[in-house]
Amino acid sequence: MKRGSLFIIGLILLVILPVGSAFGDERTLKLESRVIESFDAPGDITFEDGNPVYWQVRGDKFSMEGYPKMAYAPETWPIDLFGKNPENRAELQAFGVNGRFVRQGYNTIEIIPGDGEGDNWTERELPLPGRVRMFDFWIWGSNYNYSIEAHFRDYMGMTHRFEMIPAGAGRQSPGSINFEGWRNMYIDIPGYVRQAQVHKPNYKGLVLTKLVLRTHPEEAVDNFYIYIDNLKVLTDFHESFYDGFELSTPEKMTEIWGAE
């Protein structure tokens, strides 16, 4: 082939290849940020059936009698999230936990969503909307060498445990709340966590089962406090449209077949 012809073919490839790569990398997303629990009041959010969500705390067998305790802290918020003087400051609260253990060790406190109040409370998983890409919340640390993790369950029944990442600290200290004051912590939900299936309807949601606080064996555990605020997800609501799409939507299925 003549050099002139090769030059022309090269120019054509230079024009075509970048365009082809751009389309090849294109992914259709409909990302939205949703607060799933503001902790501004007990029972402030509801399950799909309309029942209020009530949180409880549960310590392991080395908890002191009567502990852990929980409370809603009035007029409390992370300044980095709401500013120094938000208009709705009287409405803002945070979920507080007071823990005490009789011995040092890998002690745990579980923070669990549920249904009902008092003796009628039962543990209940909290459904998350869409296909979750990132889960985050704010937590108030007081320089204790503890860590926190989030537990999820997918539609196949597989449980997934992730240590939360302190924002701005990289991944060098996953789960650690060994800092002072409010800090945002997050986890990117990995692609291997199944949130969809091949069959219609594709969407299969992820549920949050609990948050777990762990103490370090060499850290003091006689009396400590943490606060949590603003559970949030960044989630993908995109669904590919096709003829008959409406028959796979939860609303239409409920209309035809009733609630499961």
Given for the second form:
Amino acid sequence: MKRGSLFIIGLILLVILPVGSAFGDERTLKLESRVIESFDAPGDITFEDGNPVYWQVRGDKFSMEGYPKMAYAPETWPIDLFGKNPENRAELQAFGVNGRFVRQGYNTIEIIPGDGEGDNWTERELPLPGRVRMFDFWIWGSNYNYSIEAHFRDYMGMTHRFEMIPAGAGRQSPGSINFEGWRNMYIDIPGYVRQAQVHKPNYKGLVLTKLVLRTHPEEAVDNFYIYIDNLKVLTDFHESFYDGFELSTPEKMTEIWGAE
Amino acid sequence: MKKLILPLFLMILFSAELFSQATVPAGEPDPARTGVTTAQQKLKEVSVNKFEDAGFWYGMMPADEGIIAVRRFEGSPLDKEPIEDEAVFGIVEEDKFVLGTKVSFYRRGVASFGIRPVRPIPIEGITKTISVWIAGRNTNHVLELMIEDHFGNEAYINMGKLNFSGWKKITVSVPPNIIQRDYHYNNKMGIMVTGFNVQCEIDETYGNYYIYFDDLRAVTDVFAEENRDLDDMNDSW
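So that was the form predicted on its own. Now I'd like the form predicted in complex with its partner chain, please.
Everything in the complex follows now, all chains and molecules, and the chain you saw is the first one.
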């Protein structure tokens, strides 16, 4: 090989190698999937401060009086997810919604996480762990031409609304729950949804504010049932390390500055 | 004694947090958390326009798509709540009318129309959220808010689909990428409302379409307005 070509190869390597290592850190992923709500009992998960999460349903103004109703369906699970005979079958439940509207149209039912029981219940958004890549749940459809969407809020206060994609059905019918039985629905959280800032600590998590079920104007709304199970996220827990990392951790901050 | 302070403090903090959340419906934009870049805010809900006089508004629509008419009607959404400060300071402003817009489409097609104030309507302070009451007719038309900053930059904010029936309050955040302040000047800030656009869903551009507007409000941060140096000079000569 000529010395000239060796020189060029060397030059190329010189350019490629440091670039690879410089960005190596940023590309590191620690992807984990977390079930954020299994709907196995009311209040079975908690907020960061230890308060249990209670879900409520709220219909819009054309709901029939006393509706929508919510319930936990005992011994219910998607077989695709847990198998025909799971060990903990007695514990498995699903979140049920029973809706009735007095008028056809784009009616909505909101499924909202909150804090406190009964009359003391207040809406409280559910923080999602890590930098969320994908959000999914299981939903039981009964061939109603309805759709479902998830609402998130980023740390800058911007609301992001995404129609859930039925797994396997492709993207032709975003949000549609016009199918029968349990099916997985998911969304990939786009990169433009901010989950970090430039300043340290970078991490600024996303929160789930609600799920919204929307009816189609030409579809019957006299009496319908929907079940939801197993809210899950695929999320990236990686935080890149730097000299002085500990100064941005909450523990060290409290140690230095006291509780906020 | 010292051991007591922390839990007590946390309790106060937590109850305050609960309160602040109880006032904001689920998923609605929260002005207190929209685009926060400074340590202190003073949020106020202000009335921007009550649509009392149809003469201050006009409709516009491409001449080959249809005819637009704008007029006022007596009426008001029943769920409208009074502005806190107006009640406290006893400000009584007439609020009898709403603005009605009727659009007659010539044919189906890609159509849009706009409703504009005759002059831009400025909002004091740094605007966090803007809300308006709209009577919808269950269509998939999309409402856009047009705003302009004090340096002539225009922006359109998507207010969502008009797929609801009857009056509904629509609230949007002003995204933090819209720069509302120039750091050179502390008397030039905020935005002006320059109108509404409706981008029509092609399937529903036939016959007549009606839309009603009432009570344009904003939640705005007036901290900077109230914290100017008293001895500062005025650059207006």
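Under this definition, the rigid core comprises the largest set of C-alpha atoms superposing within 1.5 Å between the forms. What you are looking at is a predicted structure, and each value in this text was computed from that prediction instead of being measured. Numbering follows the first chain given and starts at 1.
| query | Would you say residue 252 moves its Cα by 2 Å or more between these two forms, aligning on the core? | reply | It does shift by 2 Å or more.
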